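Starting off, we have a lone chain in the form predicted on its own, written out as structure tokens.
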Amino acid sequence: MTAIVEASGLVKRYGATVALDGLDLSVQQGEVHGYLGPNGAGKSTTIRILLGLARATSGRVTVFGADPWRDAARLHRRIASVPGDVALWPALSGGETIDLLVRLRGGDVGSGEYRRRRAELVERFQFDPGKRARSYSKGNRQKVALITALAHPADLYVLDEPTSGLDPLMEAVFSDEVAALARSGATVLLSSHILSEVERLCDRVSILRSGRIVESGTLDELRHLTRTAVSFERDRLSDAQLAGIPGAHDLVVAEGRVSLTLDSDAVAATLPALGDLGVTGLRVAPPSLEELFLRHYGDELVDA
């Protein structure tokens, strides 16, 4: 596969301090990539710096085999991006502003496509363009980002928490159009904090910590890291019974049923037993983005 982002030790600082500390990343032609992290880890800091709005101290970084802080006005040409926090022309209508920042990218907008595109993404975001964006909530002028960065098709989405102010069902919309971005073959690199948005929309994720990534990989890549939960009915199995399940770790009994965890990579060979048991009831999930996350910033939320 052709690496479209490809960052090596990549380092940032702000006086004293450091907001990427080594950072390597590489986000594939025509994936999803979800890119996660806390406030603080430096999810914004990349993004910045491979939209070319900001120079790497030391390291490498290319998009599309390019400098982003030398070649930003071509490759903006071929990436659409939508920031974390939206900032608009009080005196401009929603429409003006979409129409000025598609012409910036190179878009016609007088095409019967672009105008077609853009009714379509008003009405499924239900968006009044005709208001000045002095106006508008913080969920409106996210909705001119979004509607801006997908009326006109790119090479590469650059999406920093792009969900950020929208309501259930505007991020039901967004997800039916990153999932569409996908099948299209286009680039997508999300930053979120929303485990479940992740985990619906990516293919592969990059976990970020302190300014490195410290996980990178497939959901299944990544999911050996954690435990699969198993739960099923006690009937009349016996204590000795239980003990001796193979790989059985966290083992609770409780309103009759018993609730274990198994490394994933033991679920295989622990399974088999089960059946000899007779277990019923038999129940098994998977690991979560989220148990995924905690493992890496369980310890910073009980120390809050």
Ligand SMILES: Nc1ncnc2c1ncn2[C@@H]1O[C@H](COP(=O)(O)OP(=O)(O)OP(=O)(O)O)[C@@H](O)[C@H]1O
Given for the second form:
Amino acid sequence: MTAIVEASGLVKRYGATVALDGLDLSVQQGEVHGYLGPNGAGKSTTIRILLGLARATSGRVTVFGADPWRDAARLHRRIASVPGDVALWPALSGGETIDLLVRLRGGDVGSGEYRRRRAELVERFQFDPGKRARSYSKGNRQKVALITALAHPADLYVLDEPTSGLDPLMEAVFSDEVAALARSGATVLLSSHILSEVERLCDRVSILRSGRIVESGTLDELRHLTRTAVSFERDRLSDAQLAGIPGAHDLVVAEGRVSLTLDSDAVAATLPALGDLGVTGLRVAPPSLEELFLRHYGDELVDA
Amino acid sequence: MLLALLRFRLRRDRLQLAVWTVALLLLMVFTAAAMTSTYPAVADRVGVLRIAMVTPALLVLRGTPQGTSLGDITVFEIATFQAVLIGLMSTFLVVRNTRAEEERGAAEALAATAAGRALPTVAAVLEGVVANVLAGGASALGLIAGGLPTVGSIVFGIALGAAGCAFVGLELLIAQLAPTGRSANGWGTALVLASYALRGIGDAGGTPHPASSTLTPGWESALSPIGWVQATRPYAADDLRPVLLALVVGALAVWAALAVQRVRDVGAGVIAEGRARRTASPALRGPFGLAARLQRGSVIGWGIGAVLLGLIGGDLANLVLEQLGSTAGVAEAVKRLGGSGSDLLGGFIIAIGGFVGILAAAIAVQGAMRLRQEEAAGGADAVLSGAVGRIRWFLSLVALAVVAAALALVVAGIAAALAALSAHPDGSAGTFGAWFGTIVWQLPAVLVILALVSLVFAVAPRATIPVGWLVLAAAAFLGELGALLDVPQWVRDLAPFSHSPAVALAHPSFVGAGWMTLGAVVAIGLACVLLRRRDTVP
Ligand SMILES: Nc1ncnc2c1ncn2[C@@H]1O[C@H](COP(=O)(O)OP(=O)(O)OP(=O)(O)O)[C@@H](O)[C@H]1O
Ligand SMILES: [Mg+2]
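Starting from the form predicted on its own shown above, please give the structure in the form predicted in complex with the ligand.
Every chain and every other molecule in the complex is listed next, the one we just looked at coming first.
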């Protein structure tokens, strides 16, 4: 595996604000890498540095082995991106904007392949390319950026909250498209607040807080760091029996159901004990990304 | 209900109405007073009208010569300008109370009430009439206060107010048609300017009667509400029939607008916003193509402005020739100001060249300000996310500014030369080379200003726009007014235009132009280096 994106000790300061504070990030070839973090954590800043739109204050960063600040123009022939804040020229139509931006990436908008692909995306996203950008709604502005990124193939896709403003139907279309990119072997860096999306699409996830990576790994690896939720019917089980369940944390009885959590790597060891008790209505929920997320976001709330 | 709405709007707009009224009043007081002091004797007024009648540019800019009394010359000088102001006031007022209000959603709330849809529109008409009664009354008062005869002043005021009412009606109709409130304002402004231009053509192409210092305008003037103001000939004839025409046209337009309103949707005009292209044209590629596409409207607009300025400048050479041929006393005074007699024409050509240069500098600075606007709005990042480096993006926008400014200089140079030569084919009003060369050689000075603003963009992006205006204003002030206001020579030398080659004089020096071009290139190069070091600044 080769690293497509490699950053170490990345620092970015805006005056007194420290946007990135010694960030390490690595995105491997062919993976879909989820990039999560609360508002203001530094996701967009990282992405702007990777695209050569901002310059790191210090630290090392390479994209395809090159310095994105110095070689931005050359690298962008291989990179498709969706900005966190989609800006359009009010007087240009959506269709004109898409063609223009693809041309700027070095694409040939006259080719049959491009025209087919564009027509397909326009159709799938139910987008009207014949209106001036000033009259597009938020979701439609976002579609301009998405179609631009997807209409011309790239080796690396850098997507900053790509589904913001899309309705659920369009979100699903977008997920399909990213899944297809993954199958075709492209590398994707996807910043997002939508956990189900990340859980479904991403091979690996990095979680960012206050300009530093606080967690990074495959979803499975990260799940080990959290607890699995278990619940079952109380029936006629005694308090003593419940207290005897090995490895149980946070045991609560409410509305006739018992809920507890287990360390994720201890679930298998506990299940026989539950079997011996003859519990009914057993439900075992693997930790969701949401919990992971809340763990890190929650800290922030406590800190604050 | 109607009165309540009208009272509400008048309250809301009272400050604007007060400012307009006072401004229109003061303009009339000062103009009337200035005429009394500038042209005290009939001979002075006959003299200036004689020049005007052989100088179409003056007729276009001023109006119809209608006699030699102080009132007549006041009408000649100010009637068309005052009418334009009143027309613009009426336009903005009507659009604010109709389409702009609809777009804010206020009219929708009103339309839902029993009051019905016509009510806000009728209130807008009434407010327009009130505003024009104020405007006409203020004008008449100002003229009387400036010392002009009472009856003529009242007729002049009535004529102006009636033309304003005609504009209210016509703008109301336009507001029903235009796709958006913004375009309604634009079309309305265009209508006022077209009315001004139409009567300009009428005056320039009219039949002069030198014996009585009057002129019969061409038929075009009869189509223009501003022409109707002139047609009342206040102080000379006090003819009120054109006033009636203006009021009838205004009323008919209001009636038509109300009829159209019944069939259109709230918030939309009869003419829908046009469909745009679904794919990019072959020219829309690269940062230069994008800049050209985004700015083509303003480049064309500026170009037309440059042609008009050139035509007027070339035509005004008549003024100089007339003065050269006039009494010895005038020629003597002129010589003291501008050196020997033959240099006087050259000096005049250079002065016109300076004006065109400032226009070109404004075009260039506007192009440089685009750098900042694109950066702040996010358009720059969208381009830089493609395979385009910062420097290429920067140079593309600078190049477009240079092309637009150079184009304006070239068309203005040709227009001025043609205007001067068509009146005096013998070259006595300046040769083609003198006019064209003088104007086109303003380019190095324009480049210096452009390069300076571009450098500011690279160093302190947020200062680009204020500094741009400041540099432009300073160069214009020093270049055009420095000599008149006794500004020290070393300060005047700071203005790039004072170093433009004096091609219209004998033995011009091109050293300054060379240095300015070199300086501009160095500054742009420096800007490129500095730009490589900084982020996008939102
Ligand atoms: N140009 C700038 N000037 C000053 N501060 C900035 C600038 N850009 C970002 N910041 C600051 O850097 C920090 C990180 O911002 P960033 O936009 O990277 O967050 P984010 O993770 O993308 O947040 P969100 O989820 O809201 O998009 C914030 O504190 C922000 O205020
Ligand atoms: Mg962001």
